[in-house]
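Given as structure tokens, the chain that follows is alone and in the form predicted alone.
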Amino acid sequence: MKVSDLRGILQYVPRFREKTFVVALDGEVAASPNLGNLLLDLAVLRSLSIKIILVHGCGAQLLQIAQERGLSISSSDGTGVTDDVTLKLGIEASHAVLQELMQGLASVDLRAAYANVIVAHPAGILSGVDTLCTGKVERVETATIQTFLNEGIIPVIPPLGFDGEGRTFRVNSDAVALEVAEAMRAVKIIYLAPKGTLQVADQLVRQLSVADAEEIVRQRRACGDPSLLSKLEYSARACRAGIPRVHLLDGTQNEALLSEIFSHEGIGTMVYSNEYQQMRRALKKDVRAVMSLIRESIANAELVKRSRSELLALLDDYWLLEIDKNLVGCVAVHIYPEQNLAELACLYVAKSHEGQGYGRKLMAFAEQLAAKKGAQYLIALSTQAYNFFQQKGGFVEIGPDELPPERRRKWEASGRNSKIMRKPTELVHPRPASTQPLS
């Protein structure tokens, strides 16, 4: 691990300390060889004073028990119909997973306790079909969970609920995770399942707004993976209910949990309820961070050297790209009103975020901003990135005579012999919500 990696992790620690995470494990993950690594990751989170509530499923175990005994079950995921045989086997499967988790948590020196905290009632008759022993969460007994958390104990919650008469119901573990997170005011839900991330056109979708998640569920409901769609649906519901972030991870991948939580981009799919990426105007307090961001590029002669006083003098022209409140890119747009022209300058993306489309995003933002300010043309000067501007941005090389007089004088005085490029601006209206990755 690099020192810079450790610094990146440490910036999250104050933000998450004493906060509550709900971690939801599918039954397949609980049965996978990676379970021990996941529980060790939970121990790391607990050592950082993060409160953990563990919710588990047992569908894989239920199917295995039924197959071994030659029995037919009505449903494996806590939805649909749950007959008496399925309920009995589901209770047995749930207890088997619980025992496995308790042993594993003890092996990493974590205290845990079975939490009988889900009050449920019958799901009832759905589409004309009686769901029998399938339940719906009525409420969560938060006092019990809070008592465990106060004592440093991890509550382990099964996909079972009970009513006031002592009857047992099978409930969907994805739904349980949502209800528990909402009741306990958790800041994250983390769904862990095999192949638990969202792919679009064979590309990992790293971030999704609530609207995008809901649209994907609507489009794929008839033909998509039911497990993934369930998690997407409950992720969107969770965000609507006030949970800031919900993460979908491949629970069979080693270090997936820590890599997702302690990095800007993560390695899974995140559904978010507020602005995860944002462009904002630079402030005086940002000057040091901007200078630090572009220092290496200046040393490599990619960008013109800028002093603190020069940055402050033109601070209103600078815009920052943040990801989860971390600075990852910047761009400046200088306006020349007499020439009806704008200049794109100081375009830079942190090395750790290169190749993910952020440069194009900053370039498109600069063009939009120039158009809104009435500029007909956008120019850019570069010694090393001119191919990027021409191939990705549609810029065309022009001569120095096309520059505003004051800008030409600076160009000549610099001695850099930068290529000069220009393109007409076009005000593009925002597109409707997309199911593609935000980049």
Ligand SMILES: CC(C)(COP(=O)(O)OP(=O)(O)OC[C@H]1O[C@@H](n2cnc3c(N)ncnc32)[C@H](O)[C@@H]1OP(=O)(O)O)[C@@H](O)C(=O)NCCC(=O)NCCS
Contents of the next structure:
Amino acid sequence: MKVSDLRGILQYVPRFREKTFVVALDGEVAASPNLGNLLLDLAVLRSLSIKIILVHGCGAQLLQIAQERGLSISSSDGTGVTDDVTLKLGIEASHAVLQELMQGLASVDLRAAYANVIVAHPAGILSGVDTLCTGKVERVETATIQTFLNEGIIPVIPPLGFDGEGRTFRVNSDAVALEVAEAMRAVKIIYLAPKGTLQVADQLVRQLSVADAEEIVRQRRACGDPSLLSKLEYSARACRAGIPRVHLLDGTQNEALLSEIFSHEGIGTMVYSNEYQQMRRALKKDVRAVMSLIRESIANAELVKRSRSELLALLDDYWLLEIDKNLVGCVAVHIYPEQNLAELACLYVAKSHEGQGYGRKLMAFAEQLAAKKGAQYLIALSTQAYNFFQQKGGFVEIGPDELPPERRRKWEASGRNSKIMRKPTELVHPRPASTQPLS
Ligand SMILES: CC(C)(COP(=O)(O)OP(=O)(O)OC[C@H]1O[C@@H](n2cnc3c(N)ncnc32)[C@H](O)[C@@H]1OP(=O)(O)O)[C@@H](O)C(=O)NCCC(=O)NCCS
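Provide the structure of the form predicted in complex with this ligand, given the form predicted alone shown above.
Complete assembly follows, chain above in first position.
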């Protein structure tokens, strides 16, 4: 591990301290050889004063017990029908997982307790079919969970619910994670399942807005992996319910948990409500950070040299792209009202975030802003990124005569001989805010 990795982790510590994460383990992950590593990762999170609530499934164990005894079961994941045999085996499977977890947590010096906190009622008759002992979460006993958390104890919540008459119901663990997270105002749910991430055309989807997650669930309901779709569905519901981020991770991958939480881009699929990335106007307090962001690019003569006072004088024109509240890019839009023209300037994306589409997003943002302010054309001047503007932004080269007079004088005086490019602006009406990572 490098010292810079530790610095990277430390920036998250104040934000997550005393916050609650719900970690939901599929039964298969609980049975995997990676369980020990995951529990060690939980110990790291606890040492950073993050409150952990552990929710687990038991589908894999239930299937295994049924197979060993030659019994047939009606459902393994707490959805559909749960008949008496399935419920009995489900309780046994759940206890087996619980035992495994308690043992593992003790081995990494974490105190944990079984938390019987899910109040459930029958899921009922769905599409004409009686689901028998399948339950629906009615309520979460938050006071019990809170007592455990206050004492530094990790509550471990099984996929079982109980009603006021002591009857047991089998509930789905993805749903339990959502209900618990909502009731406890958690800031994250982390779903860990084998192959638990979303892949499209063999490519990992790293981030997904709520609306996109809902669309995927809608389109693939009939043919996708049911476990993944269930997690996507509950992720979207969680984000709609005010939990900012839900992470879908491959729970069999070593270090998955820490790599996901302590890096900007992570290694799993993150479903987010919209605060994750944002464009905002630069403020006086940002000047130092902007100067240090663009310093190297100025040194390489990619960007025009700007002094602190020059930046301050035009501060209202500057916009910042933040990811996880960290500054990763900027762009300025200067308006020339007499010529109905706007200039895109100071476009910069931090080296660590290059090649991920942020440059194009900033360019598109500048165009939208220019159009909204009534500019018919957007111009850009560049010494080294002119191909980027032409190939990715549709700009075409123009001569200096087409610049506003005062801008032309500056262009000549700079001696940079930048290429000058222009494109007509087009106002695209945005999709609803909830589907826009950049808002
Ligand atoms: C130019 C810059 C903003 C691109 O940011 P980015 O976030 O990496 O851009 P995106 O991820 O949206 O796009 C990447 C694509 O642009 C291409 N690209 C990036 N920089 C380029 C350049 N200088 N010239 C030509 N193409 C470039 C990449 O090869 C990639 O192509 P691909 O999608 O076909 O693989 C960034 O490299 C930067 O900050 N450069 C230094 C500052 C600068 O020159 N600013 C412009 C003057 S105002």
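Residue numbers count along the first chain shown, from 1. Because the structure is a prediction, the values reported are computed rather than measured. Think of the rigid core as the biggest set of C-alphas that the two forms share within 1.5 Å after superposition.
For D83, state whether the C-alpha moves by 2 Å or more between these two forms after rigid core superposition. No: D83 shifts by under 2 Å between these two forms.
Is_shifted L311 between these two forms (CA, 2 Å cut-off, rigid core): No, the C-alpha moves less than 2 Å.
Could you check, with the core superposed, whether the Cα atom of I216 shifts 2 Å or more between these two forms? For I216, whose C-alpha is compared between these two forms after core superposition, the shift is 2 Å or more.
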